[in-house]
Each structure stands twice: as C-alpha cells, then as structure tokens.
Amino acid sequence: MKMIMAVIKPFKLDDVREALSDLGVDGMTVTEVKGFGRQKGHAEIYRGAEYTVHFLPKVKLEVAVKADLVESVIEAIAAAAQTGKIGDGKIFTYDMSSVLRVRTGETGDEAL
C-alpha cells in the first residue's frame, strides 16, 4: 500500500477528482494550503499599493492506494495538473505499513 501525496493549483482540483474517480480510486483527502517552491510567490496591487504574495494558495490531496494502482495514479494526477507553467506541483508517494477501517476493523488493502 501506498499514500501518494499531491500539492496543485487549487482550480484543477475536480480535474485531479475525475481523472482518479476514472481509475476507480474511492477516496481521497484534500486541504487546503499555501506554500511556494520556484515560484517564490508574485507581486499583487491592492488599492494602487504593490505587495508581495510569498506563500501561494494550493490544494494537498491525499490518496491511499494499493501498490498495483501507484504509477497509474500518479500519471492521471500529473496529466489532470499540469498546465505547462511554473507551480504545477509535486507529488510525492509514501509507503505505508498499516491501514484500519474504524468501521469495520478492516485491515490492509481491504481497508481502502
């Protein structure tokens, strides 16, 4: 079992949600964040006053997957984000030793 995290650009997220409902993914977490990698944010102007922006507005999804699904998610997640400019995002994969349904005491990959 895998946990892929993801950090895009909060409007592609129903993109990123229907590219992974496609593959049959159940579940996921999102949050919303800021941060900043290359980017390094970007000026505004608010009420004719410039300003820098240094931590931007971006959406953490989390997925957890079974080992089979990894490399397909990951590529619908990057297809479904990307735009072809800077700040697209990253994604990152995690291994994860445990799962347990509350619900029902389910473990392992019948757990997600």
The other form holds:
Amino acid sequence: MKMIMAVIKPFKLDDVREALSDLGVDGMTVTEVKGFGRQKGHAEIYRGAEYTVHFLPKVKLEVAVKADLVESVIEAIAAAAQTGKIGDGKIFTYDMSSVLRVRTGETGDEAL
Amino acid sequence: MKMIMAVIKPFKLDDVREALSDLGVDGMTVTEVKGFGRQKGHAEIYRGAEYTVHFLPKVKLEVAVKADLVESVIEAIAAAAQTGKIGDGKIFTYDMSSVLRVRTGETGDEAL
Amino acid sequence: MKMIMAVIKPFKLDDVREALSDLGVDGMTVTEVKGFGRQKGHAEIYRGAEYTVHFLPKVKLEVAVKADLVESVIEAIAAAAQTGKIGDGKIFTYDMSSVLRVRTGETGDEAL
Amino acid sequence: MSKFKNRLRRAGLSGLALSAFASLSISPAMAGEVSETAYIFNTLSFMIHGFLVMFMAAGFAMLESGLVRSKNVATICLKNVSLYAVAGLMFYVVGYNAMYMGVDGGFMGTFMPWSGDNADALAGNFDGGYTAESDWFFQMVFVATTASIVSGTVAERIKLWPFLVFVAVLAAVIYPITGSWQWGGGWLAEMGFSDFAGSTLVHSVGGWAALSGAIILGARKGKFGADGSVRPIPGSSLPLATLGTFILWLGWFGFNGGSQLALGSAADAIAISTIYINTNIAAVGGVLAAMVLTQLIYKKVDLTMVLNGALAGLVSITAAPDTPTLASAFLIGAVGGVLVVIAVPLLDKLKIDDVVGAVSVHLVAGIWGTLAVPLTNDGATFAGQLTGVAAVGGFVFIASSIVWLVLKFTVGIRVSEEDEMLGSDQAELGLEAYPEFGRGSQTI
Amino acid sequence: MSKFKNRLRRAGLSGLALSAFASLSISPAMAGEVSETAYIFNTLSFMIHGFLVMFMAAGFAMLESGLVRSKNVATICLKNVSLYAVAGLMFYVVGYNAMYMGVDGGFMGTFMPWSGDNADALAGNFDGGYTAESDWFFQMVFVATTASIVSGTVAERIKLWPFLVFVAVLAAVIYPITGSWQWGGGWLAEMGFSDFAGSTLVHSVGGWAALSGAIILGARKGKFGADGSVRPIPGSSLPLATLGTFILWLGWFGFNGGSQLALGSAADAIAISTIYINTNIAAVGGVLAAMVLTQLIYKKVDLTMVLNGALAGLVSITAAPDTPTLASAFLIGAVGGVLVVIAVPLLDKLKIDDVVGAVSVHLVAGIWGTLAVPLTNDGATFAGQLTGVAAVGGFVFIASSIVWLVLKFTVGIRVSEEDEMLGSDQAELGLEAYPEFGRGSQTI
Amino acid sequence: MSKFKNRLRRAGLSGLALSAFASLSISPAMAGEVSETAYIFNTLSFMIHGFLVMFMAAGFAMLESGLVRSKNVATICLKNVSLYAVAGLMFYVVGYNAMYMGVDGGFMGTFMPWSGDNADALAGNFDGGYTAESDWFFQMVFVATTASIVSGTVAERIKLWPFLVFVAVLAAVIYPITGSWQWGGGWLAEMGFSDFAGSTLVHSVGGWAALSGAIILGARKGKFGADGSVRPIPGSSLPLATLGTFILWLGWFGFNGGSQLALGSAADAIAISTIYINTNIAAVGGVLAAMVLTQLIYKKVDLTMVLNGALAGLVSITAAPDTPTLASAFLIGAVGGVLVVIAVPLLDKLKIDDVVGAVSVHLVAGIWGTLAVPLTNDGATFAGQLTGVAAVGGFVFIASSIVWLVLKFTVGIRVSEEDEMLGSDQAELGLEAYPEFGRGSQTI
Ligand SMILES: Nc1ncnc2c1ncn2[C@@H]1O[C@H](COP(=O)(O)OP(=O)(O)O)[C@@H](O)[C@H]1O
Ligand SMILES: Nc1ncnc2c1ncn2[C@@H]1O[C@H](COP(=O)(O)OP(=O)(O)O)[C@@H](O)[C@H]1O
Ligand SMILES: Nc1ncnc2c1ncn2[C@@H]1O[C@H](COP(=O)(O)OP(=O)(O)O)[C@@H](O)[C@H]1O
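With the form predicted on its own already on screen, would you show the form predicted in complex with a further copy of the same chain?
Every component of the complex follows; first up is the chain already shown.
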C-alpha cells in the first residue's frame, strides 16, 4: 500500500481523474496548493510597481493505491499531466502503514 | 511517532476535534479538500445542462501522535466521523522520521 | 530523499522561502491550513455571544529534499519561522520512496 | 373616497398632507383645487421615492447574503428575488384593495384586484392629487419590504416554496388587513393612532411574522449547544452586508420621504426635506449608539451590530420622521441602536434564532419608534400608540402563526437535517453561490 | 425638425407624447406652447431616468462578474467600465447625429459630432420641450446598454482591445443606423413600426451583435465535449449576479419610464407611472415563470435562470410598457421568462456559447416583446412589427458579422488557448480579481 | 444673508445661479420673486442630488473594501459607516454654521448647531429659494465625502477610534473653515476664486488630510523593502472595487448637478443637464487615458488604474462642470486620468503609502481641475485659482498634521505590528470579513 502525492497544473485535473478512473482507481483527495519551483513565477506590474509572483496555482492529488498498482498509477498521472512545459509538477510516493474506511471499519487493501 | 491523515465529512470536524481532545491529543492541522470516491458525486442541472459534480467537499486532518496513541486515535476519529453513509472518508497512517517544535526546538515525542 | 512538512505562521512564509532559496532549495508546495494546538485559539464575541475560535490560520509547506540536505533545511525553516511565541508550528519529516518530475520523466534526486 | 385620501394621517398631520390641495392653484382656468403642476410633483414624488424603496429589495438581498453562511447564499438570493415578485403580484391581485377600498373605519377593505382610474385627471380635474399608478407603485414596494424582513430571520433552514406561500398570504391578507386599520382609514386611524411611514404597519408587521416563523421553525442546527450555550454562526461576507445596509439607508429616504404622499406645495417640500434629514440622523444615532455600546460592553466594536444599529435607527424614526428636531431624531435613533444591542443576545437567550437580527431591528425598534411618537407629536397619545402596537402585534403574530403551523403540518416548512448540513444551495437549488471557493471551510 | 420630435412614436402614442405641448401652458405671458415648468419637468425626467439607466452599467458589470469564472472577473469588470466609456464617446463623436440628424424618413442621419443648442429656451421659448443636453444624456446611456449586452455573451475568451473596437463601431455606426430608422424618424417609423423603449432597437440590436460574436468567436474551451455534450461552467459569485439583476431592474424604470420623453403634463405623469408598474410586473412575471418552469422541468429552481427570467420579462415589456394592463404586462413578462428557460439550453444545443444568457434574454425576449405590441396597442400591426424585427435583425447581424470577421482576420479576436486556461485576468491584465483566494479550485 | 446665497458662485456663474429668482414667477398673486414651483424644484434638486451623493458612501465603502486585503475588509466597512455618521453629526453640531453663518468675507463662520427656518416660505414668500433642510442635507453629504477620501489612504494600519476623532475634527472644523472662505462667502470668494462643486474645497481638502495622515502614520509593513523597493499589495476583490467606482460615478451626477443649487428655471435645467454630460464625459476621458497609458507603458491595462482614472476624471471636472464643451470636458478628464497614472508610482517612490490611490485621485486631479477652470471660464484667473489651491492646501495640510500628531503622541494612531500582521479585523473587531475562506492565502 502506497500513497501517491502528485502536484500538477490545475487544468490537467480532469484528464488525470479520467486516466485514473480508466485504471480502476476510484478514490482520490484533491487540494488547492500554490507551488514554487523552477518555473520561476512571473513578473507583474501592479499600479506601476513591478513584482514577482512567486507562487503559482497548482493542484495536489493524494491517491492511496495497492502496491501492485503503484507503477501504473504513477505512469498514468505522468502521462495525463504532462504538457512538456516547465511547471508540470512532481509525483512523490510514500509508504503507508495502514488505512481504514470510516464507514465500514474495513482496513488494508479492502479499504481503498 | 506516526502521522495520521484522515479525510472526513466537513460537518464532522467539530465532533472529531472534541473526541481527540478527550484523548489528550491537542494538536492537529486541517485542510479543506475535495474528495473523489465511491460516493459518486451527484448529477446536477445548471442552466438546463446536466453534469456531474465529481468532487465533494471534505476535510483533511493531519495528526501526529506518539506510537502508543495511534490505535486509540484512529478509533476515536473513526467513531466520531462515522455516519454509516457512503463518503464517510478514510484514515491513512504513515511513519514519521522526525518532528520538531519550531518555538522551542524540541524534537521527538516532546514536540507533539 | 525525504519529504519535510512544516506548519508555520502565514506571515513567515516569505522569510522561509528566502531562507530555503539561499540553501539552493528551489521547490516547494504550499497549502493554506488551519491549525489547532497549544495556542488555544481566542475567545471572541460575535453579536453578544462568546465563542472560541479553535482553528487558527497557518500555512503548510511541503519540501522534498535530498537526504544530505534534510538537516540544514529543517534548521533553516525553524530559524526563519521562529517568533518564540506560541503557535510557531511544527516540522515533520518522512521518508519518501520515489519522486518523478512530470515534465521530463526524471526520477530520484534528479527530479527534485 | 378619493384615492388621495389613502394613508391620510391623523394627529395633526392632515394639514400638511392636504396642503397640496390648497396651494399651487396657479391656473385660474382650472376647475379643481389641485393644479396640474402639483399633480405632477405628487406623482413624481411617488415614482422617485418608490424606486428607492424598490431598490431596498437589493439591500435586503445583500444584507442577508452577507449574514448567512455561503452554503445558503444562493438560496437567500433566490428568496429575495422571488418574494419581491410574489408580494408584488399578490398586492395587485387582492392586497391593495383589501387595504384601501371601502374600509371606512372598519377592519378590512375589499379583496379584489386593483385597477387604476385617472379619468378625472385626463379630463383636467387634478383633485385626485396624483396618478393611481404611482400610488399603487409606492404602496406595493412597501409590502415587499415587509416580506423581506421575514426572509432574513428564517434563513438557512426554511424550505423555499412554503416560504413563498407564507409571503403570498402575508402580502395578500395579513399586511393589508392591519394596513387597512390605519392607512386604509380603518378603526385605528379613527382611534387616533399615528404611524407616519410604518414603524408598526410595515416593520413591526414584518418583525412579528418573522418572530412567529423563527419560533415555529426552530433554531438552526448547531446554533444552541445542548448545554444551552449560544454558538455564533458568522456570516459569509461582511462587505456585502455593509453594502446592503447602505442600500437600505438610501432606500429609506424614499420610504419615509415618499410617505408624505405629496410634493405639490412648499409645505410638502419642507416636510419631505425635514424627513430626509431626520431619517438620516436617526440612522447616525443608531450607528453611534451601537458602536459605543459594543465597545463599552465587549471592548470591541461589532460591525454586524453597527449595521443592525443603523437600521434600527431608521426603523425607530419611521413612525414620525416629520415632527422631531434633528436632535430628537438623533436620540430616537440612538435608542433604537441601544435596543438592538440588547435585543440580539436576549433573543439568543430565549433560544430564538434570528439569522440576521431582523426581529431586533424591525420589531423591537419598530415598537420603540411607534411609542416614541407622542414625544415629538402632540397629536398622538401614548395610549393610542400602545393600542396600535398591541392590536397589530396580536393580530399579526396570531395570523402568522396559524399560517406557519398549517404549512408545517401539511407540506412542512423545514429542510431535512441532512440538507441543512449540506446547505440549502446544494440541497434545494443544486448549485453553489461561490462554486470555486473551498467548501470544507464552512465548518472550520 | 425640433429635437423634441426625436423618438416621437407613432401608432397612437403621439397623442400622449405631445401632450406636454398642450397643457401646463400656465403662463399667458409666454409666447410658445410649452411652459417653462413643463420644460423643467421634461428635462428632469431625462436626467433622473438617465442616471438610472447609466447605473445599469454597474448592473451589467455585477451580473457578468458573477456569471464568469473568477479567473476572468477583473477583465469583465474592465470591459464593462471601458465599453461604457467608448460607447459614450463614440455616440458623441458621430453616433447621436447619425441617429437623429436629418434622417427624414430615410436610412441614416449625419455622421458628425453632436452639439447642443438651447438658444430658444434661453430666449424664453420652450417649445424644444427639454434641454438638448438632457436628451443627449438619455440617448447616450441607451447605446451603452446595447454594448453591455455584447460583453456578457462573448466573455471569457475575447481579447480586450478588439472587443472595444467592436463596441466603438457598434456605438458609432450600427446602433445609430437602425436607431435612425425608427427613433430618428426614418423609414421604419414611417412604415408604422412600434418600439416604445427599445425591445428591438436596443435589446435585440445588442442581442444580434452578441449572437454573431458568439458564433464567430466559438465556444469557450471545455464548454462542449468532443461527444457533443454540454459542460456547464458555473459562475463565480451568485450574490453579485443577483445584485446586478436588481440594479438592472431598478435601471429599467429609467429605461422605460424616461422613454415617455416628457413629464410636463398630467398625461405624461399618468403614462410614466403606468410604465413603472407595467415594467415592474413584467419582471415579476418573468421571475415567476422561470421559477415554476425550472421547478417543473428540472425539479429544482435554477437561480441563474430566475435572474435571466426577470431580465427577460423586462426586455419583453420594453416595446410597449405603456399600453398593457397590469395583467397583460404580467403575462407578456411571463412569456419572456418561459422563452429564456427554453432558449438557454437550445443555444447550448446549437453549440453557441453565451456565457451569461444575454442572447436568450435580450434577443429572444426582445423579439417576443416587439411582436407582442399589437396585442395591447391598436396602432401597431403584426406585419409592421415583423418587418421591423427582420430588418433590424438582418442589418445588425450582417454588419456585426462583418466587423467581427474583419477583426478576426486582422488583429484576431480570441485569446490563445493557453491564456484561456490561465484566465484573461492573468493573461491580459496581469492581475487577479480575488488574488487571495485559492486558484486551483477553478477547475475542480 | 439668505440661505439661498450660500455657495453662490462668482465668476460669471451668478447669473445662472440667480436665474431661479427671475423666472417662473408665474403666480402674479405671490409677493416674492421666486414662485412656489421654483421653490419646489430647487428643493427637489437638493433632495435627489443629495441622496445620490449620500450613496457615494456606499461607493467608497465598496471601492476601499475591494482594494484592501481581506484581513482588513470588515474594519474598512466599519470605518466607512461610522465616518459617515460622525461627519454628519459634527456638521450638524458645529460644521454647517461654521461654514455658512456670518462669514462675510472673512475666515470662518459661527461654531454653533445648525437649525433650519422656513417661516418665510410657510408664509408664502419663497425667496429663500429652497427649504433650509434640503440645503443642509446637500451640504452634509459633501463633508461625508471628504472624510471618505481620508479613510482609503490610511487604511490597513490606522486605529479605529483615533481615526474617527480625526474625522470629527475634519467635519467640525477643518472642512468648514476652508469651505467658508469660498462657499460661505469668505475672503477667497471675494478674491475671485472659482470652484463650482469642490475640486479643491472637497476633494483636495480630503486629499491633503489623507496625505498628511499617510506621512505621519507611515507605510504598511511590507509595502516598501529595506532596499527601497516597492512591494505591491493587491486588493482582495476587484469586482467590489469596480462596483464602488460605478456607484461613485453615479453619485457624481448628484455631486456636480446638485451644486447648481437650483432647478427652478429653464436656465438651471440647462445648466444641470450640461453638468451631467460634462461630468460623464470627463470620467470617460479619465478611463480611456488611464487605459491607453497603462497599455503603452506597462503593456497591460491595469484595472485598478482605470478605476482610479475614472474617478480622477470626475474630480478634475468638478471645479467647473458647467462651462466646458463636451470636447473640453473630455480632455480635462483625460488629463486627470494621465495624472493618476503618473502620480500613483510617484507617491510610491516617495515612500508614501496610499492604499487606494486617493491622494492621486482626489488631491492631484483636484488641483489640476481647479487650475483648469480659467481654460473654460472667463470669470476665473489662473492666479486666483492658484491662490485658492495654495491657501486651502496650506491650511488643511498644516491643520491636519497637527491633529494627526496630537493623536499620535497621545492615544496613538497606529495598530501594533502584531495586530497589523494579524489584520485589523481580527485585532480590532475580533471578527473576519470572509470567515469561511482560507486565511493563510493572504500572504501567498
Ligand atoms: N522539492 C519540491 N518539494 C515539493 N514540491 C515541489 C518541489 N519541487 C517542485 N515542487 C512542486 O512542483 C511544481 C512544479 O515544479 P517546477 O520546478 O516549477 O517545474 P518542473 O516540475 O517542470 O521542473 C512546483 O510548483 C511545486 O509545487
Ligand atoms: N484511494 C484513495 N486515496 C485517497 N483518498 C481517497 C481514496 N479513496 C477515497 N478517498 C477519500 O475518501 C473520501 C470518501 O471515500 P468514498 O469512496 O467516497 O466513500 P467511503 O469511504 O464511504 O467508501 C473520498 O471523497 C476521498 O476524499
Ligand atoms: N500533533 C500535531 N499534529 C499535526 N499538527 C500539529 C500537531 N500539533 C501542532 N500542530 C500544528 O502546529 C501548529 C502550532 O502548534 P501549537 O501547539 O499551537 O504551538 P507550538 O508549536 O508553538 O507549541 C498548530 O496550529 C497545528 O497546525
């Protein structure tokens, strides 16, 4: 069981969701975030003063998946989220020690 | 030391917070999220066009706890957050390698 | 490779970002969160009724770093975020099993 | 009876109200007592002041949108648009004539559709004073105001359609009946009650209807703890609430100014401009009293109380905006502001959940304003005022309660507990007022 | 030709419109037929009703701000401010005279800057009826309304400057030409067309221009699925949309009331107050029809449809707000409300992406309102109305399409796909309407 | 001296202003020179235009709510409500008479409460011109505008109560004194200064007071980097800022139009309608100039600058809205728009932190507008205008600075650094303007 956390461009969310659905992954949690990275933000002028917008809008996905799905899920997200332009985002993976479905009390892979 | 991450229904937050306080856990971090899961979203009609709202409002809790509290905290959250209806949410648990309290510099269990 | 997750006071974000830039860390993801902790919230009166604001605005940073940078990054965040007053926040660290840069497909330390 | 005599006020005011007849009879060739110029001025006053009052619908919509949680904002917007529509329609279908036609000292008029007649004026006789349509317009926007008051109090838990049924009955039956007692020339008018622009006839009527609704409906889930504690539920947008208050303040110049019912003579112009400045300074009094009081009691100024204070000042002066001096008007408004700061937590203690404070503002300050009339108007007596307050209050409270109860035990008036959690917007309308913003925050 | 004769309406209305000349000639010492008092009243009517219509610019701005996604809100605000500026300037530079000067039954006036002349009035002859400036003011705010209609439909994807160029042409050429046919005393007026305040001349003109823009511009990315499905794109703030609707409703008293063009006689006062209540109840009809219909079809009331319904009711009554009874006006508005509920999904099916529903509201209801005139006004014929609708529609659609196409193939009218994803606010203005709120949510 | 002579303007305007006396004397039976009809028209003008100006309070509240960060929005709303209350009260208690009573070419009037007297009119002599109350109302809303200007500049860091003390002094002493010099018939009026509706007497006065406040208070934390760099702090809601601008634009018809002080003659009607269109096109000029300039300099149009540009255009024309042609008025406004685009970054460079740009809009454009009067009005001289600008500026800047400094060294005027971080809403009011939305975002 792993938790996959992906930071992607906001307008790619629907594509990624569909790609995951196709894989049979029908659970995920989404958060609005702001990202800072190589995509350096952009210089703007507001009322005559220049400034840099450091943080760009991104969306963070958290998807818990069974061990055997990890590879394909990462690939699916990467494929769906890619534009090839800077700022496409990152996919991080962690181990998870347990999971529980609140409604039923199921745990482990059953709970995903 | 573990990090417990729970995704629950928003209106259960106060109940969960109180349940955790009763256990002596007085630290947590809360994020607004949108969840996608078996609770399939709902079909809506907007200006005559049908569409599905895929993502439902949820609240994510992150609670770092000492190893010996993990079980009881998970149980407490599950008990307080349960409505028995679909979409009640999930509780995920990870290992944490370290923790530090910024104010004092304390680390480990002291810092929680 | 570790993921460092820090919860800090919102107005310290810029200082922390600059401190990390100085260390050469030029990637992070930021989320608005509400925190509950020893800093007990404040009693307020609204339309004649007293109540406690339990959750305080905080900012959560997630920074993935190479193993050898973990110590210095934690120190830098702690130094920049500290005010010495209650509610300064926590820094949690996890292991990460993999990371992938969506744009290029790079993985591991390369991807950070 | 001439339409012009509608809302003819007793207690020393008739002189002014009639002044349009006496002067500006500048064209000797004309048969009647009122000149065409006066006729146009009177009509224009109704039109200008009427559109200001109409715009109060937007004020209520914004005030209430700002004071409910965002999960109920679209619904409160819909209610404010639709109640204005329903009230206006019902006032045409039966309300106006139920209030004004053939009351003759009695208890109600004739329940039949309104229709205007300007034959006299078109024939060159302007003694009707103003066009029938302008009068209807001005009266109609008043009933919409009454309905708006109710929507704020019962927000966040009432079902849409039953609410609109209540509004229909309010506009078609309840409001016109008590209105007929006074402005229609019924028994209260004969008895000597005085209510210039409606502290009682409009604001208290709305307030009583709201109060009975709040009691029968019960409080919002989560408003009162099991231990009897009060849990504040902050509104979603204070700038919208502020905007709403300013719009209402603006509208009140129409509400009170237009209630002079004439602008055809210098005496009318003097009266209306006096009304304007008294109305304004009463709101000023309400603002300052609420500010100072919340600062003293709570050590912090509460913006929502200050907004309520402004409105309470306005409601307080509405029963007699023409007779006080500026200083008295200021004090009358200030007392209104004080009352609202006291009444809001009091209602909470009584476990009556009034979402926007409308009962405190419109009912409590409305009673105060009505009882205060004798202080500045010799033509009114304390006993007469008390009779009016009690009679109108008793009738409206009982009649409203009956309607609410009938609705409750037939179609039901309250959304399900689950829908209340979810919010009326999603549950009843299937949409969100601010779909792009986080929703989870609503319970944090 | 006297300025006062501008927009002189045929079909039985001339009697009323001219009444200001005939009465209030109260000062025997004066030479002309119009008294100074009537002159002031007429001017005042233009000024009051004109500022109400001017404020409709704020109404459109709020309505559109509420119905676009927040990533395009600042841009739509900018467009609404700047289109009002551009339209007003162009109407001065050429539009007014192109519409009113020397049309004489023909197809257009004289393209040259406007300048007012009040020499007669200053010399004591008030037969001009009102000041030249007040007339210009009232006409100018109408053209701004037309331009506002377009901005809502083509929102979220059009480039700022090309949009403003289109507005300039609309205000300087297209609107004045069709306007001259009727209100300028051109061929349509001679033929017997009737359009009191502009269901066709203002609303349909805006609607046709918007429609051609929407077609040529194409739909927003994501609005229609590859499989032909329709994907709703909810607006960012329904309370702002509600506020906008209320402001427009208020402004409509000016729009229709002021179009009586006079207040100098009792007959005018009767006409304007009749117009007020008909205008109001038509909106009421639109609201209730849209509510009931969406409840019946979709089992839920759709607030955005109800807001559109109110406006559709208002547009429907605009061609003849003076002749119907209250009941007829209610029905005319209600049909408008029904039409909008049908037209909105229909346009979607045709893959025409109208962001705020302006084509359904202003064009569809505008046509309905124009065709409905003969139902309540004997002076109008169905054939005459149809001719006007078709002629104006044909001309505006073709002329607008030419302008849009020229712009498209020269400077381009559409933002790049990437900029559209990012939102016009960041892409075109480099700022955000709500910089503090999360942005990612916009695609959730 | 008759109340009617208040604000009697020199420099060729007296003819128009007095015209109400000369005409409409239609009733031979009446003794005085002013007819009752003219008396009513004059009063009505004050009432209508007065309520438009009153509504500007809502405009300022929305503009400022939109341009501050959300953590300070509730506080700015409260300030806008309470400053209107305080200013209105003080103008009654001493301000009005300090400005208008017994100035007689001197430096101030009489500091005592105002009270109106209409005995003459009630006795049938209408030579007073209008009711005392309508005059007071119109003058009172002007002083509220002045106070609103200050609140925007010093927002986000000033303490609530000291701010209100400043407003009280401004409304009771500072504004009336400089006002008395000109509109009260004091030395400036005798010297030949010309300021029709208050580019200097209202806008610059507010601007100078704001400027001295901004300097003494210091910049918001984070506005200027240690290295001298300027860090923009975007406002929280541009649609609210846009709404505020539109409301102000609407209010300006009242501001400038009502300043004609009469509507009782055709000459007045001509003057007011001229004022309307000049006022409008000056705003148009300001909008277009700011758009074109920001596009040229920054390659992007800045909405906030365009909003400021509209207001700068309006301020510019305020000193002489009656004399220019439309083309001149457009240019006068356009120069105002240019000035604001230049002044905003200039103030930043001087490290003066003006949150909403009020100094650039009201002071800079106010000076420009005042100096531009001789261009279109032969009765004014450049030297005279400069004297007025300098005298008023000197007095207000020094007097304001003294008040700010006294407050600073007694009760303190600035919130603590910690409270500033937290936001005034939480620190001073204990609530949030948008409690449901994320707060952390405010520093992202
Ligand atoms: N070290 C990191 N830790 C956490 N998040 C990161 C890190 N580096 C990048 N991110 C996230 O990924 C996003 C994209 O990264 P960026 O470096 O801009 O582009 P790219 O991924 O194309 O190289 C950032 O906006 C940020 O949210
Ligand atoms: N695999 C998953 N990874 C991350 N979050 C998930 C996952 N599955 C479910 N969730 C979260 O849990 C919430 C509830 O899940 P859902 O399947 O709808 O209901 P239930 O938990 O009752 O089966 C979802 O809305 C989502 O936020
Ligand atoms: N056990 C915990 N798990 C997760 N987050 C925590 C925990 N304890 C504290 N936090 C986060 O850290 C923030 C600061 O903690 P708090 O106890 O208030 O102050 P301090 O860190 O100074 O002791 C909290 O607001 C919360 O967001």
